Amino acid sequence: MELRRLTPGFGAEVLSPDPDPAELRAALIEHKVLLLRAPDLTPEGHMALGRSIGEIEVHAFFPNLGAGYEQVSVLDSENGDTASMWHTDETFLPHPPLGTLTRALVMPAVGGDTLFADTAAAYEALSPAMKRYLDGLEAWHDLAKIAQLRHRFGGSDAGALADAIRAERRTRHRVARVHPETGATCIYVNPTYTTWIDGIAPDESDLILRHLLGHVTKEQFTYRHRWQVGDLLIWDNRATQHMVLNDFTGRRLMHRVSVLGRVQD
């Protein structure tokens, strides 16, 4: 399979028409960003391939295609489903989605790119010192924490912001968590869904979380991807974070399938 690098430490173009899916998987293991030019991709396909990588899911509260194809979220600027804060997938979740397949059907004349960050490589950047304080340190990652957000910049009623919290939609996640297929150590906190680290003071955690939650967006671990309509982006949820710039007018319409994690992932 033919690939062209996008960055020099993570990201890669397929070149290859109709890739193998077994190759297709071990470049995103390698990669954990990879670029498909899909212009003619129906929801079928996009389907399929996302199956050709593992079980995928009906997302927990973005609205999909309806019946036949509920694992196909909708994401339309025009109702508001711009995830412009950097997060890794649904870390709400005991096992979160192991990748993402995005596709673009609408896109702004200007603006509205994607960022990606690789935590492995800025956990590996890391002191020694650093390492050695985040081993065995667990963080927690709550669903609710988008509702605060929403509800404290005007966007929900104090109800939504109850029922998010009642839900109890949280579960805790190491802070330097082991990749299942690669062995790396990755930075798995996010500003999006993680709250807290477990069993240290809370200016102490905030301290810590701010630094991480800096570190690991560093130019020299990012990768900006400028879409054009039909394309597909592949990424390793357990290898990567990423963010919407929403910095454009007009609609932004994508279509996405997610991958479920497992018991390993």
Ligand SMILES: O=C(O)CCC(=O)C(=O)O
Given for the second form:
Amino acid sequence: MELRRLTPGFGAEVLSPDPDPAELRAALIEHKVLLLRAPDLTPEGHMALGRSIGEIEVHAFFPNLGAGYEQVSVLDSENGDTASMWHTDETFLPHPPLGTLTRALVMPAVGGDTLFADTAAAYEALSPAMKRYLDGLEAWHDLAKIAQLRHRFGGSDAGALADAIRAERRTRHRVARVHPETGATCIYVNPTYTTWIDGIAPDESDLILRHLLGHVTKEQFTYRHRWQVGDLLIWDNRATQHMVLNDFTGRRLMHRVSVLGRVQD
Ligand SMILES: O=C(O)CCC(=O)C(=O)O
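Could you please show the structure of the form predicted in complex with this ligand, as a counterpart to the form predicted on its own just displayed?
So here's everything in the complex, that chain up top.
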């Protein structure tokens, strides 16, 4: 399979027109973010590509195409669905998706890029003292955190916030989490869902999280994708974070399919 690197550290464009699924999966694990130009991909094809990587999920909260296409989520800026804060997908789940395949259907004339960060490279660059500190620590990830932010900035009413808190969609993950397929340790906290480090005093937990979140997203660990309509990006959620730049006017419409993680993912 022919590939072209997107940055020296991570990310690759797949140049071969019909990549073999096993080779594609191996390339995803190695490069963490893959770009495919797929202008003619149908929702069926999108789901089939997801299934070639693993079992595909119905997303916890994004709307979807429905009627047999429930696993194709729709992120439409006209409905306010622009994921503009750094995150790894659905980390409030005990077994978050291992990967996501997102395709651009409508893009604004300019802007709406997606940024990615390599969380394994970011872990590697931590000091030995910080690595020792993080060893064995777990952090809470809570869907209610994003509901609270939405409420705070006027996007939802108090009832929606109360529902999200009552739903108790939260779990704990290792802060420094070992990738089950590469064995690399990755920083696994994000500002969208991570609330605090378990067992650590609030001020210390806030300080450490702030440091880690700033560290992961330093320029040297990032790739910025300028979308063309028809681009399909596949990312490994166990080794990356991402966010959309909400700097655009006009419509931005994406279809996405996520692949379920296994217990150890
Ligand atoms: O719209 C994008 O570029 C990325 C969407 C996103 O953040 C997600 O699917 O989790």
